[in-house]
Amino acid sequence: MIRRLYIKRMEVYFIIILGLLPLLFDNILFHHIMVIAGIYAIAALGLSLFMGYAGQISIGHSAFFGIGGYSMAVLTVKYGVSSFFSLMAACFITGLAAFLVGKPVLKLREYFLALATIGLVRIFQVMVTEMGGLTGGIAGIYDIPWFSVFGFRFDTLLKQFYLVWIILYVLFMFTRNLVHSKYGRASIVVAANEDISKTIGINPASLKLKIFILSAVYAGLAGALFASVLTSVSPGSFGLDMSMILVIMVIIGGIGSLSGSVAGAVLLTCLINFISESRQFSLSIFGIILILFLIFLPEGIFRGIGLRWIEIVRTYADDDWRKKLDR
């Protein structure tokens, strides 16, 4: 009882410091950050949710971040229709395109998985680039317009910030308490053997099926976020470097972790940031901080530096306990 009041307040101060940032961080370029972070961190959390309690590999999650981004560029601009209802539309056209794919896909297991996973960015790339008339092609889609609701424009950095933040927020809080349900419990059992999964009740490929749509949902949700704040759309933009990146952080965060993948998205976001002078070997800075998270904090940073805090405090106490046997 104690611990989750604890755990509540934490959330509480959480909120009222990220709600109070982007007013004492006056910057364009904080705010824009944190913005693309946001957008990102949607897209984490439906990733986190697929590999961590789903058990499965997806490397693939950027075609369906592209298909939401498209989706609510087309709507908006080919066809006029306005940028919340283009919204859902995209999460639908995100969540169908997922049921499609996963159908035949998630029969596959493991690398297996992850492979297939990786031609379906590929497979996005060639048709929207093919599909010119409708996508733009390799040029792609310019002048989206502001998402706006009921006449207000998120038209600013600020506003699009608070827009981002509270949509994940909002995700975050459906998405801790699906896993703590019995549909979250399910897939852990999935995931830890499917065979003794079937011997209790549960239908391990309807289960992967519908966590795979609702991840690709959340990924959908960010690409057409990712769409309207940056007013654009290409290919480029979709490709197999992003998917890297969005399981990049999920890994630094900690497989399993929604939390943690959040505080993977912000970090990872603010390193694209920083590199970006050195796009080439963007690619190879990420490999590398990979295989440093793998050797050093396979937890992911929370659970892997509060593991290593326990360690370091039982040490130094098992040494102040013989000094005093000693005595």
The other form holds:
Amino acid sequence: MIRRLYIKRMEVYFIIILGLLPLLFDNILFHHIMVIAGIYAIAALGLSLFMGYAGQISIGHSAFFGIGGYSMAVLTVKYGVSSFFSLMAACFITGLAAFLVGKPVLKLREYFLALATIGLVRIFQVMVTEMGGLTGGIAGIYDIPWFSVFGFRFDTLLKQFYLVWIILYVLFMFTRNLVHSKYGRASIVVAANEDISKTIGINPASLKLKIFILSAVYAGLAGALFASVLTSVSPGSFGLDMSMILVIMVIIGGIGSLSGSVAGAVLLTCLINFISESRQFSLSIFGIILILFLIFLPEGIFRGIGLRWIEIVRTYADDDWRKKLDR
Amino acid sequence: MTFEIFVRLAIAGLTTGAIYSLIAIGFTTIYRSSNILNLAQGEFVMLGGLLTIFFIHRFSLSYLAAGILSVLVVTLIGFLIQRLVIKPLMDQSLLILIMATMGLSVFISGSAALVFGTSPKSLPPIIHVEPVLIISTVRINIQSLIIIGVSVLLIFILYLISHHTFYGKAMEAVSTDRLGAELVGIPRDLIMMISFGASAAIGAIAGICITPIIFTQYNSGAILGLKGFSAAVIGGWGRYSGALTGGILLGLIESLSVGIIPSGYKDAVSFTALLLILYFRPKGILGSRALSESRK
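Follow the form predicted on its own with the form predicted together with its partner chain, if you could.
Next comes the full complex, and the chain you just saw is listed first.
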């Protein structure tokens, strides 16, 4: 009981600090990084749900990110739909796409699923590039209006920061509740062993599909916000690198840790911006980071460092301390 | 589509199909010894092509010497990958192994961009000979014949090695039961290292074959790897004959589709074929023992 209260109080402090941060550091670059990080975090949150709680792998979430972004772009620019309804429609279209794709693809396991999802990204990119009439081909779509709701336009990075992070927080709370619900517990069983889950009355196929659709909708929402913040979309920005970035964010935070994936998104976005002057190194650096994390900190940055630290303290601590730690 | 165009496209399809089979064989070789699917397989292909170009241009070596040297270098990289990345992760979950090979793939293609630059490159034709005339106006290049011949020969040799030698049996034993194989004295790590090296070498040869036909650049490995994987799945996962059939079939489908729909959709066609086969017949055309066993 006390522990629970403590976490909630921590959370309130955390939100207050987060809300004040952009006001304290009134710096365009910082605002920009935080907006993009928040958008990535939404997508990473969904992917973390899919990877950590359904135990599946998807290297294809950039396709859903792209579908969301393109839905937003096409609806607002070509059809003049208001951006609020476009956002809703983008989520719906992404969910529909995930449903259509997920039904056949989720029958696969492990490597086959990973490669099929890579195929999805490629198919998406080819379709977008070739259907030039609708999507602007390789050049993409420009001049997407800022996001606005009831006449209030989110036209500065500061407003966008609050928009993105409030959406992220709502989704975060929703996801956390979901994970602690009947569905969340069932999905942990599915991730651990699909065959056993069948014997206790769980339908793993439908559960996996539901989580897949949900995580795709997160990615689609993030993509729609991405399109409206950057005011342009092009096929190049939704390629396999993007999927890799999302996967690395989840790995940095620790697979299945929801707050970790948000932290991973912030850390990696900072890194991307930090190395943006030497862009040519970025792919190699991402690859190295991913491999090093998998080898040395597979539990994620926080849990991993925590566990290592406990080990170190255990080795050098005296008996009193060791007893305290063991307790 | 006239008959002449059909034959031309079919020949082009056979040639690329043979190369796809080579890439597919690379996947199969690693999978048969370690149950790992190496997502970086396509990078070996890309490296094979780019290294050959690099050696020819930088050190003005002959075609053959540059090819052999690049195969050696890529084999070495294959050994290193097994030692440095796969071995420490062998006991981790499959999810982590998948992502590690994915990370490798990104790392290799990023480094290739640093070393070789990002511009697409190509090799001159392997051999300068008058094309053989077959049907009235349609010609076959000697190059196509060489590529198809090399692929079929390599696949046959690998089949013999894996089915009729001690090494092949050891490979199978390691993949079936790692602990059991160690108990009877099979050097597990060595076997896996050899199969990583072998599959890297095959990938490099595929790369050398494909570079005169299509442009190769730092990021073409992912797509080529995917196509090789599609070929292996379409034919029958884990089988050498399946890889050959699937590769040729995929090459033909892809090439003939150009006659019907815009060529920009070529990649989408082959991946749609992959998704369809995964949905309706995941065992592949020839069936797959490896898959039906793992589904027990």
